[in-house]
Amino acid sequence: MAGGSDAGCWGKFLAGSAGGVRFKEIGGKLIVLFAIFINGLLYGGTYALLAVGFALVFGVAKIVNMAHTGFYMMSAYLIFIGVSVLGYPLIVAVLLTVVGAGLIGVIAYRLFLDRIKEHETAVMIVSVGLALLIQELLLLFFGGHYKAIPPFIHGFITISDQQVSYQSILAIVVSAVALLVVWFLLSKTMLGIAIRAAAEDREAASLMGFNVGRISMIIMGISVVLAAVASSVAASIFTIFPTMWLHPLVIVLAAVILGGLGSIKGSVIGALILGFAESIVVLTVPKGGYLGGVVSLCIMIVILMIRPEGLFGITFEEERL
């Protein structure tokens, strides 16, 4: 009895003392740090998939595809159509979307971008127009209402009093696996050799027998597939709407420039930096959700003032990828 009474008194003392307050504050800070870590991986992984796809197209085809996140948005709506309109199981809708989005990306490249790829300004204008076309079609058929896609896995896991959804963990794992697949493709396959050769010197690659035009078309398909994969894991966590391509576009541009134009490694690291920065702002600053893009651009500007070529920027064309 005495021991139980002593324990009760000690508990009351801690609860009312400065030491108890510090303990609670430390526990609260750890929870916030854990949430920042998980959200940073979630945001950073999604942005990294988009940034790698963008950097691949720029490195090989030498075009700035401003419609890249438009395909990300399109993929989210294709999954929504498959699940909510056609009644397909989620996994079937995702697989069909990934394949279909890749084909749409190849067709869009052939119809709109391939013919004008030598004119950088024209490519940017046409690709922005393509993204706006996707946006307006979605507004026409679905209106401006927010839509939701069911998660692959329901439920939460509790870690240190912090709940993390299984879907968030799945999104982080899928992003990491997809990035490893891209690394393997570029480093260990004949297609990867052709891609790197075309990125380093298009004329030399053509003289060596590589079909640079076909490689550029394949890269466009791969980049849109990566956007669809990012959409398949992120759309179940975030709501989808017809202007959802704008914010990721700002982040992707900032990540690619921050990491160094044409650098795949730089794009991944830049995306992770901005993902964690956005997570910190969202969780620690009042109404920080509205400041994510601004913070990303500020970080990009500061880095470029110190290192104009970016963190892993190139000096010569042959250093790409």
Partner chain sequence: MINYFRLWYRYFQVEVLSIPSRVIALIFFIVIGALPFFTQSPQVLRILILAGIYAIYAVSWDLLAGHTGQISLGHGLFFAVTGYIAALLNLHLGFGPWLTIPIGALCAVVVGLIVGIPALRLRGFYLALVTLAFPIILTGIIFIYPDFTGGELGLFGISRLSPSRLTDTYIVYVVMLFSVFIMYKLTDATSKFVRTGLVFQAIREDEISARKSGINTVKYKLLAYSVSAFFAGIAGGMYAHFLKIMGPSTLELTFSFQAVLWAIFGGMGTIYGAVVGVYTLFPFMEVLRFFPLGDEIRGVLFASVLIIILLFMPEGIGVWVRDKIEITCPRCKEINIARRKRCRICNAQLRLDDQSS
The other form holds:
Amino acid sequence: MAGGSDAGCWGKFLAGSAGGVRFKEIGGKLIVLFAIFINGLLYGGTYALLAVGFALVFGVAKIVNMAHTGFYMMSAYLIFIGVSVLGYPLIVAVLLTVVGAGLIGVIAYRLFLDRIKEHETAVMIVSVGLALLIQELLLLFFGGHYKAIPPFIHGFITISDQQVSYQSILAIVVSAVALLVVWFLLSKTMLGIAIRAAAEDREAASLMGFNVGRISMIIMGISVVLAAVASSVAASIFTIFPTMWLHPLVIVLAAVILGGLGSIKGSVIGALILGFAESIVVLTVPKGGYLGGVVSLCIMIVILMIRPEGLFGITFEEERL
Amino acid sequence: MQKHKASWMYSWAACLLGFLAVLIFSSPGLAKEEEVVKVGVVAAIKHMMGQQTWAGAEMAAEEINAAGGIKVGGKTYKIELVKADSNEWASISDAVGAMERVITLDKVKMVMGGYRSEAVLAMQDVAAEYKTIYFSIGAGHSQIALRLVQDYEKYKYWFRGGKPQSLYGGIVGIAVVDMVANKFKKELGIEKPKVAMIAEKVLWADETLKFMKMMCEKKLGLEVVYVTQPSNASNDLRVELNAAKASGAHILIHLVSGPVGVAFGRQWGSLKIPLAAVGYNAEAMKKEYWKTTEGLCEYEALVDYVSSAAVNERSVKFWKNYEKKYNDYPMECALSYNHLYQWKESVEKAGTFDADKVIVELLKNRFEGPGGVYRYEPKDAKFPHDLVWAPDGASTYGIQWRKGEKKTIWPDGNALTWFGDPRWKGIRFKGTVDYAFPPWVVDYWKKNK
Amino acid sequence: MINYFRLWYRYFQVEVLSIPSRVIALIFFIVIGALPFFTQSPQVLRILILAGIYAIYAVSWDLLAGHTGQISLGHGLFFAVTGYIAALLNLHLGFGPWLTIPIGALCAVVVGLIVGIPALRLRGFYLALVTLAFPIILTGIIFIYPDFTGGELGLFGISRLSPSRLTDTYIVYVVMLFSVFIMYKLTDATSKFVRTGLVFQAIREDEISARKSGINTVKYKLLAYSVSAFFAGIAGGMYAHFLKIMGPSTLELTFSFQAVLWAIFGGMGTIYGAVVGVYTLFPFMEVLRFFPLGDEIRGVLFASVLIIILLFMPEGIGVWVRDKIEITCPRCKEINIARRKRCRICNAQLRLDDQSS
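In place of the form predicted alone, the structure of the form predicted in complex with the partner chain is requested.
Full complex below, order starting with the chain above.
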């Protein structure tokens, strides 16, 4: 009984060597670089999918949609319901979720956001309300339990003594493909031209005969679909629970701001930077692993101090403060 | 258009009013014939811990009421439980408010609940202010008991429900590590297995981490080669697990809960990380964990508060009834069951609900139930009103996931020689099994000796 | 002497009694102040105290975001900084609340100035999202030095605000009255004594033009940050001394969002809106908890009420009500009760489309 409770004894010990072992000593630099690479791509890819959706909605509809990661969480739960409650095969559940989440996004846009979008702040708060509503409904029906959805592929591959699950590779590939599809959509299709026109100048686009209202609605659908895609590949790696929207929200906001509000390219690059930053911190400062998010935010502030409009944002020189 | 909008609003208003009416009528205000005594459960009712606390209390209350109730001063009282959402993960002031409400409005005689250390400290203050007996359930920080050393008269109304993980969980955790290390020696011929540690960055894990690291190095003579502390909101441990493997360790001590807990089980099993996992994982205690991890958690060994093995008569019955009624395994927080019984017995001995007199009896009380023997450290102890530790006290157990079930692996009948505690010699409950290595660990270490 | 009182009464009649919103405000403050005479249930007093504290907190957000346009999503930072400073001073140096809260609030001003520096170059959503980062960074710092800050456990054993809850209630009440009044006056764009209100609004509407008109916007923005941080700090200090515990929960994102929710719910950029928001939403949520069913679904209800109210009253509930009961004279800009046809001061026709007169 006595040995353990002696606080003074472990006080001395703490002062000594509780620090983490440096990576150099245990694995060699190659492993670190490789792990940073894989992890950075995984985090960065997921964040990029979310950030692009957020940036599109902001660019076209001029709505700061704080519920964006709420939709990401909702999709994860929809897949969970499909697989664990209704017993569908995973692929069916994912397809249903992607379609269903897109529809819910459009409906939410028509019902809640579209009506009051002239009031910039009110619409932001309504979107916070939406995210809270999703969270509270999930809490009510599922409680604060931690759930998981099964991966598409089980198993792993060993690369230079690192065990990488197939699912992470799949997640990276799917994020990349989804981003390419978005890029194709924006640059090569008529809809893409309309979207970019509306993002550039709403009034001019309206005058040119584009239905900006409808474009905004479609964009909202696309953005939620992207969130659902992100959650279908990433959520089976992560754990799902009703407050899981908060951390990605902060990172997504930081990524979008970092890249420059409204810039699609900027948001992807911002997300990758933050994804890599997070994985570097976790890997090189093991004891400070919990500081991953904090470091990302510090990077954001520093970059904004140098370039207040973000990396790829545009401001007119005379409007600078 | 305007008119249309207005009619919309009226219908909304009508809905809201109707809803409030439902609320008011749904509240229990019916007169009861028999004498009742109210007991408050101020818990995070939407979370696993709160649900377990409520379930444990409910079981005890039903059993006590079925057996006639509490007999005090010639009268019998039925127990009525009052539920309040402490909402402590979102707001501390909510927890304080809920506590005050059940004490002042519902006039409860005793309160159970509280998990987040910050909330328990605040609730302890409320209990002191209203002189109401309060069992905190889940917060394991030793500081909470030290307040009694400073001002016993003020804070004596508090009793610790859960056991501080840092000490009790830590000692049993080290006992299991010792067991596994010996097995490495015997079966795989590895003389000095190395240890890696993953602990989430929260208070209880911090304390336990320091304690277990010191014990590994000083008492067991095992080298700790890797320590990492991910955020408690992190839900991905692949990097940490790979780093632990790269460090060349054999045993992986993990101190996790919540999202990190689920991530650990799934990723350790699916990546087949060749380290024997031993530790404390709040999620892994749930029955649902097997399903959540798709069985990948098999062979994970951990410290648990309730054992399915035959610890005593009541504990076997409790486990069976609980599993049948709630389709879950009872965990630490379900031991509110014990506290309600302890309180009931003390009230009957004292012959009054008066808190000061009940406290005197509570300190003398000895209750054998799930989780071992429950009795409290006296006023002048180092940590007053903490549970006395096993063997003749509350105990924690080593368990391992095997084929969808939690099997008890510790106590295994050996004395804790490294700890200088011979009392454990020969204690091995019926239903205990031997620890088994995950097959991939055996394969890996046979290959890479 | 009597004439003097008569003059005051006359002033009171013109400036308060004939303007419905001011009458409502007056009645409201009297009722709040008199409530403890009727019930001293600790529950009611608790709600009053917390509502008072949160009102200062929400109003201080409104001063910064609603009036000056510096939208802050991390306002909990100022609240928490003072709470922590007050707790540390109280625990280590034994200072009483009368000393710890003002010192803590001054520290919050310093923090406000530090946060204000990025604000000099950023605006709009860029600024909003940068401010969101600060509480998270401070949480990280608190977790790095748990010995000093209490880490996750927080600091406890802080002394009470005052010996009894009743006096607590009145201290908070009086502080709330003064704070709200000062902030109201500072942001009053029509004020003849201070020009901050006008300047703040100019900065919100068009900062570049304001600067071109020779206003030192840097000075005024930093001023807005300091004032806002100071009052949020006062609220945070009282919170720490009332709960007697100060932990990192006030730095969480949801707590910072609370201020925004309350202020926008009541009406942004109006000061009184934030007070209305707090005093309607907060007690509503607390009262819900008295019912078992309400306790279960209060989260869902909170979110639904928030969304519905903002859908129909996107300007906030306070502004919506005020628009229904008041009308501003188009000629002399004096406020009139809505049922009047002609202005009470200059007799101008109030509604141009009104054909009946």
